[in-house]
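Shown here is one chain on its own, the form predicted alone, set out as structure tokens.
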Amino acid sequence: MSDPVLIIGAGVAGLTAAVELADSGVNTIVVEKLPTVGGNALDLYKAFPTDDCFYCFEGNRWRPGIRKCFYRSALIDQPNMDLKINSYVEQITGNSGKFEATIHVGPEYIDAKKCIMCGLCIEYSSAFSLVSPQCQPQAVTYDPDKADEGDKKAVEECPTKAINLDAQPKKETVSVSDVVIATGYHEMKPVNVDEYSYGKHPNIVTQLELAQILDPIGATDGKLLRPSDGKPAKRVMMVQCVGSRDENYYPYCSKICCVYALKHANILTEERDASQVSVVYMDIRTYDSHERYYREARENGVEFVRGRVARVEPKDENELDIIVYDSLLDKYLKFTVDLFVLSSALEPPEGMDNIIDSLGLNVASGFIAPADLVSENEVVAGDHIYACGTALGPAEVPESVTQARAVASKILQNRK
């Protein structure tokens, strides 16, 4: 019997390769450091390019046609799928198929097959909490950092005895056949860019956070409110390649930003009621079917300034004063709104440098290269070694989800 495979990272490549592979018959190791499985996917609300609930996959592949729920899919109940959540790769020795890892795995301190998420342990304290309703495993999580004196009283009222506050980590040492990395991307924060304010103001939030906000479970219930004081937000700026194409920063593009700016800008044009929604650009780069989403914007009066900003003046603790150079009428333009948003660079996760430098990769502006650089196989980053998704650098949904059933399908094939 062959050694199973180890994927690194759950979200959208990552499930969908371990899928692919359970499916077939494959046992698979899947790693996620989040409590949850879904990675950035968690809170990209709607998602291009089928503006609506942002992905489903196929089931078995015994019963075609059918499509199931990313997060409702029964993960921790497939017989071929091993899922560690809160836990992360220390290390990876060995080479060419035959490879030893050692695994941390978090404490586990909800039972996720006892938690009827129930909600009680939430009533009694705040190191409970349910990250979605949609949430998969579907259970509860807990935070140690933010114990309290409900804690006990959460224990003791559990109906199904979930809670284990006495959970211990662990190390596994696994062999495995092959391994898939699948660590998505992060958004950068922008607290250093100082033009942009971010972090000094409320209402100056990146595009991640805006998708928060639009969010329908989400803390405002998906109405677009300002974070100072719940008021609505009417007037709206977006601006664009924050971090990115910077050679201060990151020179590259990062690719779908232009995309989920003006996904969310029809969203607030269309869905939300905002009266004033402007996008401050370099370039609008809406590559393939994707420039639909330009010319509805167009179309909805979102208004595009091509320049730069200049500066960003509080007005008040709640309104702001956005000072932009229009490069075509080569003159500064003052606008005030409600909402600033920042289209931040899309960044390599923490501790990718270091998988790559124990695997010995190829690496480009810091995500994974392909092994071979020529030849048309971008998924295989070494012998048995592949990577998917935003590991190899920024993508959109379906992109990732191709380079995941690539991964699944070389594998397969390796073991004929």
Second form
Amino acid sequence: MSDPVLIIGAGVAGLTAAVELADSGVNTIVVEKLPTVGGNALDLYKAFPTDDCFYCFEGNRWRPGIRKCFYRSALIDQPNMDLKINSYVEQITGNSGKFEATIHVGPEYIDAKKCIMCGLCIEYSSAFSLVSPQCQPQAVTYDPDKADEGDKKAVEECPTKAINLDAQPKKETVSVSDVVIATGYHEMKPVNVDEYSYGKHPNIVTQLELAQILDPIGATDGKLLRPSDGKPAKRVMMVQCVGSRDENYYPYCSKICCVYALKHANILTEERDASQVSVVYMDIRTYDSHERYYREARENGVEFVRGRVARVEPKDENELDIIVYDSLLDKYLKFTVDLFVLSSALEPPEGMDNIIDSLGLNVASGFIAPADLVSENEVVAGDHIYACGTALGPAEVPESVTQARAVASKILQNRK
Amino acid sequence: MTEADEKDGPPVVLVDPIDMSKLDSEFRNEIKSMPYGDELNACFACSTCTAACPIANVWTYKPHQLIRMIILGMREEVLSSDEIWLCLTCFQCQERCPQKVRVTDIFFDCKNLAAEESKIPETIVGLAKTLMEKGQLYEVTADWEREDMDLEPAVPGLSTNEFKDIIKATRTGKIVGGEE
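If the one shown is the form predicted alone, what is the structure of the form predicted in complex with the partner chain?
So here's everything in the complex, that chain up top.
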């Protein structure tokens, strides 16, 4: 039997590749650094272009499942998938179909097979938490950095004895035939872009943070509230290209921020009763058929100001005065807003360098580039090495899924 | 607040921004509710209208800026601008608009709103007066041309009285009447 396929990252792309391969009878090892699968998709609330989790709607209708558990049945029922959470790949050696990967597997404090998510341990200690009721694996997580006295009581009283605080990390070395890099993206925390004062006022947030405010399972139950005082936020301003298309940060266009900013603007005006939503932009880049989000936003009365933010000034603890230069009018406009949302650049995730170096992969702006830049095989990063999803650069969910399926197809073709 | 009161030095920003809260955010809805305004919000500020306009080069506010000003709620500035009256009504902006905004028609709406508030340039009122008094804007003056062509000095059968009566009963009559 052939060696399994190593998939790094259990987000939309990684899990799609894993499920497609596993369903085709290929053994897969999925390495995820976080305690749950799903990656950034978990935090999106509604993903474009379906305005819901893509995976529920395309191709996988036959699987039982609802939003945020798109891979639940596969992860539970599919024996060909070996998921390692809280883990990362330390190094990969070898080449062309014969790789040795060293995986650092995080301590298994909670036995996911035993945990019934009763929440008792969460009451005793803040070190225990539940990422989401629909998290996968279905178990609470334990953060040793927050350990306190309540831990012992939680261990003793856990009804299924699922907690083992003595668990140790271990190293596993596996032989794999192919490597799939699906490490995703990270939304830049724009602390260095001084003009937007991010981090200096609670009501200045990024788009991903706004998505979490809008999420019904989030801290505010989906209500649009000001982080400063919990009062309803009525006036919202968004600013595009924060750190993207900027030689001081990331020279590339992050590609999807325009669309999700508009998606959020539409949710704010249609579902959250915001009275004034403004978007400050240089260019609105709603590629493909996503132009409909732009049109819809304009019909909803969203104010689009072409220009840049001149100055952000906290009016008081809850409100911000924002002066914007409108380059179409050649005038300065002053807005008072409750929430200031930055469409921050999407950057490569940290900790990719040693894998990229040891495998000798091409890099473009920090993301993985195809091995052959002129071929149309954008998912082929090397000999038996593939990349899919936002590991290749900012991409939308359907694109990540398509690329992941292309990777599965390539691997299956090689195996005959 | 105290800090602002104590401010003695130069201002932090040397611009005097337009305070959005002082603008009329209902203005766009007012225009939208008028006969030609329903596509107003579709504007995405591409400035095709300004590119199409044969005379915008002499305008302080270009057509795309006027539309922007309507959307932002700069009611006062739009309705008292000369530009809405300078418009040639050639409809090129409207023909070319990629989002089907009825730019020229919206300027007509603006003119009507401005007229309701008696914000009409003197020259336009003058024209209305001529129309009321003479029943026509362009009188035959250079009758030597008619003479050269062997025509009688006055236009035969031209009667403007009926038209004068009609125009007196219209809004034009009110505009001129209001001025007197």
